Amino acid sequence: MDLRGWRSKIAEEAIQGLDRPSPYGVDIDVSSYATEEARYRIDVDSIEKIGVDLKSKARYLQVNQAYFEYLSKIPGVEVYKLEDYIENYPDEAMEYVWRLLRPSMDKYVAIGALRGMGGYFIKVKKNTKVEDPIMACMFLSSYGLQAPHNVIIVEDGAEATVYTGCTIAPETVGLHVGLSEFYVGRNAKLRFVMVHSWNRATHVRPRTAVNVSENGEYISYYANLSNVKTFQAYPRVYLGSGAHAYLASIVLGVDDADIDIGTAAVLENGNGGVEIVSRNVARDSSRIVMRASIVGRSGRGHIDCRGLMLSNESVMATIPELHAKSPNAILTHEASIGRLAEDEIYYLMSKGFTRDEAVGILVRGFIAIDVKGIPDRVRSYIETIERLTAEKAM
């Protein structure tokens, strides 16, 4: 199929999608956000304030669907926009992109296809071994959609990790959808952290699937630290023989929030593993549904989701789903939502913290994630985003 009956065929598949909604969270009319405005501004204080470094040595900037910049200086690394990898490449790129989404799945899908603008496309060669972190930033400045695709290709012994920060500036409305699809190769690794920074006026659907071949490893850390007016995402890894995947997430929610969040693995035939961690922290009157699924043929699964409820209006729910395909597969999962224990706080506060601190010191052990596999540099990056997390949660 040539480039053009490529690019039809998937229309006429979105076309099919844009009245499917989600089967999880809030459903919202996204034929409002179809367009944009065509102006943009750059903040650079709200980027950097995510850990994004813009001068990193590979990067890749993109404002509303107006603005891109995006370069690599690492020997290995490939960095581009994705209609130009599509154009340079459309061999290859017909291959990767929308292998693992397909553009029916949801009517956000359906109009991130029909009417998304950029995204990343990142390859990290075959055994290239990236030490500094691959940056990425999505900035929303102005009305309406921003629904880039990001595609990342880590071929097979390569290793590197992609930081992702997500922002919009205070006064804007808008939808967010970014399309994610990554695949890593044969005994290859890829650490993924994203950390999400709203307003309260936004609406933010995430679609991400994975694919990780024989023996690779996947890392994911994702940090929700502000306001978001409806937010709702469920992103899948397969793993294939022997691979292993570590998925950590963090998730506040504060004013009247509605956010449904969670993860779903598929462990196929072999020796692989899959972890699940979720942190999530209600205040005001936020509602929180945390999921979580594996599903295994062989193989170790294990979930671990808890919440923290701050406030007597918030609403808050677990849901973990486990499904063993033959005896092979182990899988278990614990799940728990309370509160602070007063008891821990009157000790804090009788070594001379105030009721305040107290709180901070314990909603921060709480959220605390030991992500396992991340470069200390980025390590740092968690360590600003748990504790401006559990100053927000104040």
Given for the second form:
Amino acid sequence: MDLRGWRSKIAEEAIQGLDRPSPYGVDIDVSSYATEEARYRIDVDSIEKIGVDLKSKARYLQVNQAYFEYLSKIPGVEVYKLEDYIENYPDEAMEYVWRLLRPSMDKYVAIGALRGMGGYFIKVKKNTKVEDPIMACMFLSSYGLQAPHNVIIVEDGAEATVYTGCTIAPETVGLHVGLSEFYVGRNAKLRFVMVHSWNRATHVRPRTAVNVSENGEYISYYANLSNVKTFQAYPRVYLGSGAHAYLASIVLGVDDADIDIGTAAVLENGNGGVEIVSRNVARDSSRIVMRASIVGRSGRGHIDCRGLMLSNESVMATIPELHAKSPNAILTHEASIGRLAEDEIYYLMSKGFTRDEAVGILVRGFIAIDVKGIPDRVRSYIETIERLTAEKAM
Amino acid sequence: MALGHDNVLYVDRLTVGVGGKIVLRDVSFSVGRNSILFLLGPNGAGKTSLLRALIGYPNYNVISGKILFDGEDITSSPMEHRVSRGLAVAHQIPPKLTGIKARNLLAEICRRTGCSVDEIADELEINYLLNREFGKGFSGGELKRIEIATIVAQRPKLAFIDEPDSGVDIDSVAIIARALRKLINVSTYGSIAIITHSASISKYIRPTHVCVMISGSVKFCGDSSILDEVFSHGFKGMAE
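Switching forms now, from the form predicted alone to the form predicted in complex with the partner chain, please provide the structure.
First the chain shown before, then all remaining chains and molecules of the complex.
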């Protein structure tokens, strides 16, 4: 199939999904976001606040659907805007783009397929081990839709960290639909850190699918550290034989945010493993649904979902699912929701902290996840994220 | 018992309730300068309740009586104020704090007082615990040592130490006793109050004063000879 025919097929499929709501989360009228303003503004402060280094050796920056900047000075690492990659390498692109996500999956993917622009293409070549994080930033500076389509390929034996920050200008009304398809090759390792900092008028619908090949490893750390109007995501990770994944998420609900977030993993045949860890903090009158699902034919899978209620008006639910498709799968889960223990608050107050300080320390402890196998630099990013999240939770 | 210049802490006929139940009744005692007070009593005598009432736990309601510390009436003061004035308590069993590394908690306290986490860790031989979650999976001795470490970090004027010798191995008691001596040395008043039901810490630290607490009240106070009487007759015999 040639590129034109491929694009037409994608568009036809997408049209079929335009009226299909997501099975989860609040339904949004996407048609009101189908246009966007051409003008844009880059807010470096906001971008740096979420940890993105705009001077990094390999990076991608997108503002609205209007401004794109990308480069890579790291040998063995390619960074493109997705459309440029497709134009330059159409045959290869058709092997990876729209392979893990279906354009008709729901109305958000469909609008992204039809109206989205940009998104990064990152390729880490075979056996290349990259120490410096590859940085990406999606910034929404004015009203409308931002729907980048991102593809990461970490080829066999390669190793890399991708750090993505998505943020928005204050009081901007927008719909962010990030479409992401990641491929982790055999014996390869991808560490993916994503930080979201939206505002109280943003609707966010990321759609992510990851394929981890034989003996590959995928470590993901997601944090939502600010307001959002509505948020719904249920990324899915497919693990091949001997592949492992550690999928962590930290979610903060403030004001009247409506958040429905999950992580799903599929353990194919072979001795793979997955651990899904989520920490969710609900403040004000926010509503959070935490989902997690593991489907296993073999290997080991564990879900650890915890919710912390910081207000009497917030609502929280946890819905873990385990599906064993053979007796060779060992699947477990633990889930809890509750408030901070008064005894722990009093204990810290007796050590000289104010009540607010004591609560801050305990919240930070609650969201602290010991992600194993990550470089010190990424660990320091995560510590910063934990600090910012705890501050916002107060 | 009158409030004299030598009294660092003076508790006068203190009655305290928790959730509608009286846990302390007409408790009176004092801690003077250069005083090592042992507050003895059997399990359930109200020793831990007294300590929580002194530091100002919000759910411990003072029904009557007074607490004077460092020349100030702190009976109605919030916990934050009492701690800032230099009063500290080492809890019998500190809570396990999820996700909070022992090092980070000590560092937060040291940030206020200017202490060194590593020096304190050396002193209490807890270096190997610093990167673990506070209290999680710690043995009895480790829990005591980390708790005493938080008190050493606070550099209080007067510390109340709850049961430093219960559920603790002999080696840990010796280490804890060494740290308590340091607390006495850094105390502005050279004083400390140790709450204990077994008094095995007395092998390392000899009290200058002893009070015996039974059924929510301080029954009597005196010099260190009371300790020997308790060892000879037990609390029951003393009460009789």
